[in-house]
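Below sits a lone chain in structure tokens, taken as the form predicted alone.
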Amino acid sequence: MNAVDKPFSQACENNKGPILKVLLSAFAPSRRVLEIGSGTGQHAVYFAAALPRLVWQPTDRAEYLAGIQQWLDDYLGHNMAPLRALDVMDTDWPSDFDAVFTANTLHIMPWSSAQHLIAEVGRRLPEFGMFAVYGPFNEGGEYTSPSNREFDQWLKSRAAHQGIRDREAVVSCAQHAGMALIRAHALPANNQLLVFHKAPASQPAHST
């Protein structure tokens, strides 16, 4: 298929540059990245090309794999792991990764699934492994912008289980899973990139 047949997200096109600026430093100690919810596949090929020393493992639910594969088929690098199906509620996760990236997933899945995702990442990451979560977040139970309020209302009208999550709730889940927040990066379009690391067992997982 040609480029016009590929799934395409303008949001991915807009946010990939700002996200990469953070990942260049956040994933500096990493060697193998698990991407949860690769979506269209745009992020996978862009980040893999920009971070050639890393192995990038794209995953998503089975119904999205065909579209993602179209992007991967045109990728000329040698650091892309084969695409895998992953439902975060299943037990069959890829292994051997020391960093996890996920974008615009927590507000799509039920909150119970988001909590499970975070818990599993914390359980499976090695000590000092990195976890980067991109998307819109509320702060103190409040929307951070009128556009986020509108987006949240649109999500809830589409599916009752969807909605923008509170950043404090995400951080609390991560801490309970043994991960500490390193920094919350403010990115364009009222989004944030939360960067965590897996705290050593001898240290409490509190924010730095």
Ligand SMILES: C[S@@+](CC[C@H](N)C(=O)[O-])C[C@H]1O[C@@H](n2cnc3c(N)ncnc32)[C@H](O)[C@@H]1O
The other form holds:
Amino acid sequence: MNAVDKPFSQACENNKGPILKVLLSAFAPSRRVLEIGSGTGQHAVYFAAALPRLVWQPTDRAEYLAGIQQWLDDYLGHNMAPLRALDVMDTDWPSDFDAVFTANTLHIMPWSSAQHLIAEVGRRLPEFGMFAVYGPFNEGGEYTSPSNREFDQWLKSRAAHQGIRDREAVVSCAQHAGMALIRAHALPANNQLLVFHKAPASQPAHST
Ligand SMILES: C[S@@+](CC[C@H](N)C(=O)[O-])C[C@H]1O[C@@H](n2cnc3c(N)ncnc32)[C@H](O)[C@@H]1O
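The form predicted in complex with the ligand, contrasted with the form predicted alone above:
And the full complex, kicking off with our chain again.
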């Protein structure tokens, strides 16, 4: 395979720099990151190279693995864990992580699966573990831009279970799962990076 055979997302190229600026501080206390829905694999190689102190664990559903592996095959660093299959509805998740990153997944999977993802992350993260979720979100039941409205309509025309999620609903699920929102970072193209941490058992997971 040569480079042109790799899956490629222009959106990933555009958003990886702004996301990294946040992850540099958000994942500063972290050691091992589980990425859910690695997609093309571009984020995995970019973030692993830029955050060499961390071990990056890429995962995705089985049909994505061959494409992601092409990016991993060209990765020269030593901090990439072997790619593995993970559908969030699986019971067998990787066991050793203290941070989770997922981009553009919550609006693709059914809302019930997104709720399950958040619940499992909250259940499996250690205290003070970090959870970073990137994507478009609605606020107060409203689209945050005309382009997000069009995107949501396009998603729903493709698959009825897809659609932009309400930020409040995501934050509420996370709180029920023991995670508190540290900050919602506004990023380019009307996307956001929501950063949570797993609150210690003695503290309620309300936003700070
Ligand atoms: C739009 S792509 C985003 C890929 C990549 N993270 C990015 O930002 O370009 C959506 C991703 O969500 C993943 N996904 C959808 N449902 C999933 C599930 N139930 N479990 C794990 N991943 C899922 C897909 O396999 C795909 O990789």
